[in-house]
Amino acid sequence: MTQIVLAVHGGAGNLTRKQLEYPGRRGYERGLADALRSGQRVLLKGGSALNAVTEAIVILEDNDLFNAGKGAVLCADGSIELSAAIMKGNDRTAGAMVGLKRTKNPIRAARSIMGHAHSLLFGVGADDYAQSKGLDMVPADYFSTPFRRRQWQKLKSKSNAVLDHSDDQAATGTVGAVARDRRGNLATATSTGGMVNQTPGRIGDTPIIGAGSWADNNTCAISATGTGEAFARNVFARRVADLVEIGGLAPLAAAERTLDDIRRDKGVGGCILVDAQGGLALPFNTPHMFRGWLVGDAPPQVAILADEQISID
């Protein structure tokens, strides 16, 4: 049996230390810790990495502080479009959904299509498929919060679309989780509401397997967050895995090198990564990334700025 490992993220962005030093940040820290504990319970009982990342993401999707599920950002027309992807490392089976509007937990929808002849569904068809699998459906106004509506109104007047975590009122973006279970299997899951004031129908890197996420037991499991278009153009997650497997780089070095490519492509962001040996890496090229991790039965560790590590019992 191998040591269990779990990490989560809640987005990377450009908020300063001063902007992040406020009492409200404790809610984000607790949210990350709650997600970690949910996944940890699965892993300590001998459950799979796939189940662990699913349950961790559900906690973040249900927390309206994060840009995934309830609390997702609004598109330019005031609507909400949700995307998610999930992948397991033992056989590289994956599932993804784009443009969900009625499914309460997009990550469960992505999970439901794993092993199907189609691994990616969009829009009405994606919601209908999720409903056919018995997943919880909600009205559109379930996802929208007063804060998100105010945020949208502010940017709508500027005809501007930005990462949630780049707005001076917002702190987080895409959420993700990676895990290694007691059998040494890896898995990844990622969920997002996209960019604030994005054009309806936009697709970022999150639901594109190999761009926003990747899992392979021979290398690593990765979940990314940041400028989706740049991550997609660089096929970020698969490139990191290839640099580990083919290039012989250590996982952290592979991730940092690929983040350099993202920066050259005028993108910003970060990722969480667990490798086949249980090593963790959480690099980012922005002032902050909401992140948390744990090993075994230890309490969750969370951080936002680069020089932080906060233990939450």
Second form
2 protein chains.
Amino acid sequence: MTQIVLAVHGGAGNLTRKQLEYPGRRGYERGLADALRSGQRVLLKGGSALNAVTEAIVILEDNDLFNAGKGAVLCADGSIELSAAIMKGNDRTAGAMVGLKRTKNPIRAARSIMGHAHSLLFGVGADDYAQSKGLDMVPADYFSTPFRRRQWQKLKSKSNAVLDHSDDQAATGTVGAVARDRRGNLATATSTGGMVNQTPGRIGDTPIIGAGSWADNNTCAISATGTGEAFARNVFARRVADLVEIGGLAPLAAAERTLDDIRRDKGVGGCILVDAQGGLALPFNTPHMFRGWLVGDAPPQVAILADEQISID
Amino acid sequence: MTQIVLAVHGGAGNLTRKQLEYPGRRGYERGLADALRSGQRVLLKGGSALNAVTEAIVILEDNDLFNAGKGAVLCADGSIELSAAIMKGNDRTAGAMVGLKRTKNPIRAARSIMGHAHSLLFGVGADDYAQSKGLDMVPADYFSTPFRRRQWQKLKSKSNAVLDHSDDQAATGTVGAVARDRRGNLATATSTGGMVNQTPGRIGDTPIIGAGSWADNNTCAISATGTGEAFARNVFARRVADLVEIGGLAPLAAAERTLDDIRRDKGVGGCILVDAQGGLALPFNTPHMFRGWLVGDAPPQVAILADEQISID
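Switch from the form predicted on its own, shown above, to the form predicted together with another copy of the chain and output its structure.
Up next: the whole complex, starting with the chain shown before.
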């Protein structure tokens, strides 16, 4: 029986030590730890990595501090469009959804289409499919929070060139999870509301298999966060896995090299990764990445800045 | 000055020699040759690979025999949703559009968003963006042809399980082009109407950078066609390039090995590929792939079955 491993992220961005001196940071830490505990319960009972990453992501989607599910950022027209992807490493089946507006938990929608003839849907067809599978549907205003509306209005008023903003919050808050279960199977899940003030219809890296997500028992499970266009254009997650599988690199080295490619492409961000041997890596090239991890029945560890690590009981 | 190279495809599928014994096959041959000549004119004048693949695809989109632009297949609800992607190999910028319903030439829409802050849009936002860039917009019935309506009605009447059909025509007709220009720059472009009777909202591999399309001057330019879900799940085009770049395989061997992965994943199809040295490969694992190619100012060559090759003057 292999050791269980689980990691989550809540997005990467430009928060500084100074900006983190506020009581609210405890909320992020608790949110990450709650997600880890939820996935840990699944894994300790002998549940699958797929179930563990699903349940961890549901916790983060339901937590309005993160940019996924409830509390997602607003598009330029004030609407909210949610995307998610999920993949398992034993048979590399995958599912993903783009631009959901009514499905409470986008990750459950992505999961509901795994292994079917179609595995990626966008827009109205995506919500309709999720509804036909019996998933919880909510009115559009369920997702919206006062903080996200203020953030959007501030950004709109600051800039006419809304497409080209570089707001600190823009790349922050996507959530992800990777896990290895007792059978040694890997899985990954990622969910996002996209970028603040994005053009309606924008697709980033999150719902693209091989860009924001990848899982293969032969190499690793990866969930990425950051400048979506750069991660998508570089096919980030599949590239990391190819550097491991074809190039023989260690997973951390492969991820760091590919993050260097992203930086050369004017992108920033990070990823979480668990490999076939249970090794963990959580590299990022931004000042912060909300992240957490655990091994076996040990308590969750969470961290925000590069040099931080906090044990949560 | 390097030799110019151009290849196009019009989809892969299960047509047999017997089925090809009809006068209509000349239409496909001429369509492929017209597209090749259009791209060749661009390249011989010293134009870019990017312009050449764009103009070649426009010809195929406007030709109602192929499943892209005019003549695209119908979704389960009788609607038409068009997707396209384009990428250039010198800086690996890319653009893609998903689910267009009003833009006459999807490949021009994909190109219009290359290099912008967002590089992939779906649905209404995608058509709106294309319109804002001054592209030709058409009424929805522009794309529909009597042949495609009959094909859709026949499939609908044959099966209740419309999601799981395996109609011979389903994977046929996506169009693609790859080119190398006089400066040695590579580019790729792909455009599709998806699968006959697909669930509205389905996204296949075509608009996904790294799945249906990839271009990098260091390795090759690739355009794929076939079972979209399998090509997307395997991140086909980026995998081929990684096998060349990281693994040192010849492009044809890399493409054939990755097509074997697709077949193991119950997928079929093929791709066209031009490498940095101007080498061409057009492998497929189906009975036919509509395809054509040319080098320098030589006349277009076209082929349909595996053992065919026809010179067109």
